[in-house]
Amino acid sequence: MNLRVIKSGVLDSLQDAGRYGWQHLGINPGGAMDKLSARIANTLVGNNADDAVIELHFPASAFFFEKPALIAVSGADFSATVNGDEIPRLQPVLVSKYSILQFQGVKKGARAYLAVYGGFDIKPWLNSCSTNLKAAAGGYKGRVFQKDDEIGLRSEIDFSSLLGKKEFATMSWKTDDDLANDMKEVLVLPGNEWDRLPDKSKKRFLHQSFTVTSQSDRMGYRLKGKPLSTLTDEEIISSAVSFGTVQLLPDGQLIVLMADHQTTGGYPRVAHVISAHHSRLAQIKAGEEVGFRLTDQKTAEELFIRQQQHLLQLQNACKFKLEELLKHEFKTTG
């Protein structure tokens, strides 16, 4: 049985941790924009942290469950409801057969993630289930979801006995995320061409706020602020870039490369957003502001390690809780 799309969203697709090992062929890693939130959603329902999830933008798709399922929603708060009743983020929810999951409005954030226990029955392309829209490959038919699409669910467990006559039931375990913190400040490391900026431009980069423009997408965030300049107009050799690379464009404005970035670039790389703040960056919407602050390698590593420790602790706790739930389920249906 499947998960059926009964209303299409603006740019909703299947994404996982990314497609690595193919950049030498011009195929970017892609994957979820907010990998931390995607991993949290998977962990809450007992999946492998890097399994495929549905990445949602608002207005988001609506889904019809053809069988009971254990789900979790993370990332942005889009006011998720099951059959009209609001359900929590960051907490697993059992939904009954024939339930409808909808998203009613944006409270905060830019992207939400939906994970389902057991995962989605999707054939990988180049070792990843992420949707590559440029190549029209991976994910669900290489494209965003459309009305009447049916996504196969791998789980064969029937959760009906745990629900009884309820349309949904909230599980006891949950977590928190970074959205309550100051999302507008993003830590960066100096890029290869940082020292090409004069002191005035360095100060401007670090002390002004930049607006994320409407031209932003999964490839990159175009920022609007007071223009920056370089000490020299000397061209640079096209070099490797990554998620979080901050490039200076010829007009003095900045672009921050995101999940679907190109594999190489020829613009000055003035900074790199630290890995631990990729999630913050991914949850900033067009029209909102972002500010940068320099940090050092040690701080960047410590923040990343702390983030991974949180995920590991969550994984252990969720595994224990889920095992208890499934023992009860098997005992009930056995």
Second form
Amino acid sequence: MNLRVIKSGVLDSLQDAGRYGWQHLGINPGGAMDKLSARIANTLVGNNADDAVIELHFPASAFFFEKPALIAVSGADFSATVNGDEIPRLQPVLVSKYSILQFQGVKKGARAYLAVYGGFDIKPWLNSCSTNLKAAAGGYKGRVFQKDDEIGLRSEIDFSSLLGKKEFATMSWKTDDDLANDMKEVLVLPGNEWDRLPDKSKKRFLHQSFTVTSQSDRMGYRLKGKPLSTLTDEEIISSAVSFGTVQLLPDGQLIVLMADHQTTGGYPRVAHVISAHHSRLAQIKAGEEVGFRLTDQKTAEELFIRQQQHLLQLQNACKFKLEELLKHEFKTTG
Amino acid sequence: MDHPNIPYRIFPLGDTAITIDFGNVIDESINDKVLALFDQLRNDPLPGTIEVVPAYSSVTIYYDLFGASKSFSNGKSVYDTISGQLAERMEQTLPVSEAIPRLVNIPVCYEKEFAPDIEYLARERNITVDELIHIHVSRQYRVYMLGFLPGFAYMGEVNKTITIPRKPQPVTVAAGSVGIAGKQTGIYPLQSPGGWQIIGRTPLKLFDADREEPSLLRAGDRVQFISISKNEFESY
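Other form of same protein, the form predicted together with the partner chain, not the form predicted on its own:
The next block holds the full complex; its first chain is the one shown before.
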């Protein structure tokens, strides 16, 4: 009993929290672009936060459920519907057997996440279910989803008793995120080559808005703005880079490295977007603008720690709600 | 205590990674030091370590910021704490690897159809294609680091008669292509856009997701290229 893809999307893939421990072999961690949203989706349905989810870009895939399932959609608002009726974001929804999940249009954000209670039946590659498109490995056959793909669902719980004759039922618990926030501003820490920028370029970097161009993908966002210059052209020999690293290209434009970035790079690292704002960054679409503001290490850490603590609280609350529900309403059939 | 005499600098790479840098140079003895430190930090990781990544002359540690924040309660930032621990590590003498580096033989077909840039390079450097091949196979190269693509090994240094700048614009490069960029030589494990000047192709799989260790090469290996014919390439 599976989840079937009945219409293929433009770039939908399985992703989890990333594949760590292999960057020394050039294998990049990948994982969800917006890990916070992926974790929220999992948390809402009682999965481990770092389990695999389906990352969706618009136009997104449509899915057919061959058995009832408890799902949650997070991240971008793509107007999700079940059998044509809109379902809420950030709130678990029980869908009946033979339901169709579709995404009707982009209201906000760049990528949405679909989590299913119990997770997907996927064999990990190098300890992760993330799809590495470059290596054509991991995730679902190492590639994006196509029409007629069938993804195994692990849950053995029969949810149909709660649904009765309803096609779907919204659960009582939900959460919130900052997607509604229109402020496309992210905090950054100075990079090792920050001081290669003359004052004028530093000012430009911090005070102008940059457009996320259409040459932006899971590897990185290419930005367009008034060009920046450097005080020295001294070549930098390759060394490690990270998700959120802002590199200055030879033409004076910037690239922000995202989930599928190369493991190493040799362009000046002028800044790093703080981890607490990766989610915000990942929800900026091509054509939209982003601005950078400097912060310090301690603040960056505190913001991330607070975000993770919030997520932990949500996990505890959802686990409790789910246990209550399973205790009263369901008998396991497995 | 024997104090290491290579100067270094420690700096943050964002808020979840820290880099120790031994200078902006490509140098065998510095890379030895990098790889010794890499081994040491993998065998005896600093608290919170997710993974350790060596490069030409630097080592980067990626750490679990949230996890580490729970175990450090000294009021300092997680970065400052890890940075202090790393600096302490540097006070100790690094074990020098006694192991003889692995030697990996890599067959390469330098025939024109696999080597779109070999004639250009030979012309630029005023040598014949045969001389170029002879020079390329006449020394062993050190794998300094892996990066760019899964299994892509940065090797060096090539004889200065065959150095050549990379292309101004990347083109599509076939899997197995052997290229030169500046003083470096490398092999594209997968088809990819790339700017290195391509002088041949190996039939070996530099990267195979199904192997237990997917990358054929590791940092610290020595590589010997061996010239093979098109027939040999095709029957590999």
